[in-house]
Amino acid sequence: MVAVEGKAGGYLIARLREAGIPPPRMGVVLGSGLGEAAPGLDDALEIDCRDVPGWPPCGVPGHAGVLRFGRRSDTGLLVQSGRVHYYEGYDMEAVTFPVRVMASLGVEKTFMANAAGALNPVYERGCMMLVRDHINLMGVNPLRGVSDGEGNPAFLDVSNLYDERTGDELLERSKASGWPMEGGTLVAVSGPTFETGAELRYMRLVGGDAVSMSLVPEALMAHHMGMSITAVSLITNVWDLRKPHSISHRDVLKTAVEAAPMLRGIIASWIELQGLAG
């Protein structure tokens, strides 16, 4: 896959040079219906993911499959609108391909956003959960078969996977701005079915605050590749753990569109914090 990633990176670097845009040092990944939360960019260049060699096509509604490059405060920024998922039939190499391409371009700091259902009854529909930690129940790890520089298995320390300092500062800014956001633990499942009542009660029992079908594999790979990661889940529904209500992907997208302006403000604050951190 390294050759394919290199080909994709080479294609994107050539396009950036033609447009006079610096390589990105920060990356933003937006999931289900969250494309409207994309930050504004100076000298923006938009590229269809289908034009990038080896990039897996996005096949789920609400995932545009578009890359936008540009400047933000004189720093190169990449915005990925739409992702691919394990439940679509892709393997973990494909799911994490965009993250590996980001690394090849020189991205050092990432902001990842997705949609999730709340397990914690304190959360309300439309609020944000800052991902402080995760529980991987997908039954697969994207680092399976990956080796370190010495050929050993990637025994990665994930005790500090999500950037604690940036998370603390983002929570403070959210509080000051009136954005409803709490820190919590994200449970990752493979999907594509939504969860049964028994599964929901189990995930809450073991410490989960919200559940989703994405983000965790990308975060693991990004951490392995040395990136700083901040992740936020939009709560699109709050599960009743006694008797789950019906939910559809259409409901998820509706909430995502409604929450986009707030998430855009959160992302702008994250970008500013990265500049302050130097």
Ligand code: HPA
Given for the second form:
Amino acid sequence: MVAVEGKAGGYLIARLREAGIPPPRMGVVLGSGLGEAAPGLDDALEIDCRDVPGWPPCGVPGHAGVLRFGRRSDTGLLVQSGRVHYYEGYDMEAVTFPVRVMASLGVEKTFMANAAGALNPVYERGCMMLVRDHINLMGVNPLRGVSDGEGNPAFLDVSNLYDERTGDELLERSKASGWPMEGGTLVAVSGPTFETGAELRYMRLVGGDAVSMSLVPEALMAHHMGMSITAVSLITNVWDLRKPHSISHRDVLKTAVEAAPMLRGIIASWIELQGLAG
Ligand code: HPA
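Can you switch from the form predicted on its own and show the form predicted together with the ligand instead?
Full complex below, order starting with the chain above.
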């Protein structure tokens, strides 16, 4: 595992050196249709994921599979557009490969975004949910078989997985800017099916505010690797738990594309808050 991500890291470091771009200390991961949320970068270098040794190919419409490296306030920033999903048939090692490569490059702070369906009726289509906590119903944990560095299983404390202080500040800034965002709990499912009515009611009953098929595996791995994590779900659809309606991936993508520019403002605020400049 380490050899493969080390090879990817080595390839990327060589490309960065050649382009005169510092290794990234901040990493942004954007999911389905969220490419438009990508922050602007100084001296950007774009790398197709297919060129990176060991990178799993992205096969889902809306997931470009591109890495952009550059600077923001003189600090190296990496933006990954497109992710690998468990529902595509990849194992958790592949799903968390990008985040392990980020760690090997020296990324310390991550911002992860995805698309999610709302369980909480206060949410509206196109608004955002700051992920305060999660419930992993994927049936798998990416840290299974991963050691803590001393040969023990990764019995990781996940009670503080999402960076609380950055989250508080982002919520305050979003209120001041008029961006619709609330804190909530994300439920992760494996997909690829959307949820049955009974599943949706169950998820709401146990405390879920939104449901998605991504982000949680990467967040668990990033936490294991010592990175700070801020996560935001873009609400692409709102479930009516009394009468679940039909839904398609195309509808999810369409809303994601429409609302992505708002997320761009949130990401710019997140970058400012990191205080890594210099
Ligand atoms: N369920 C699961 N994943 C999703 C949804 C949903 O309703 N919307 C966007 N991703």
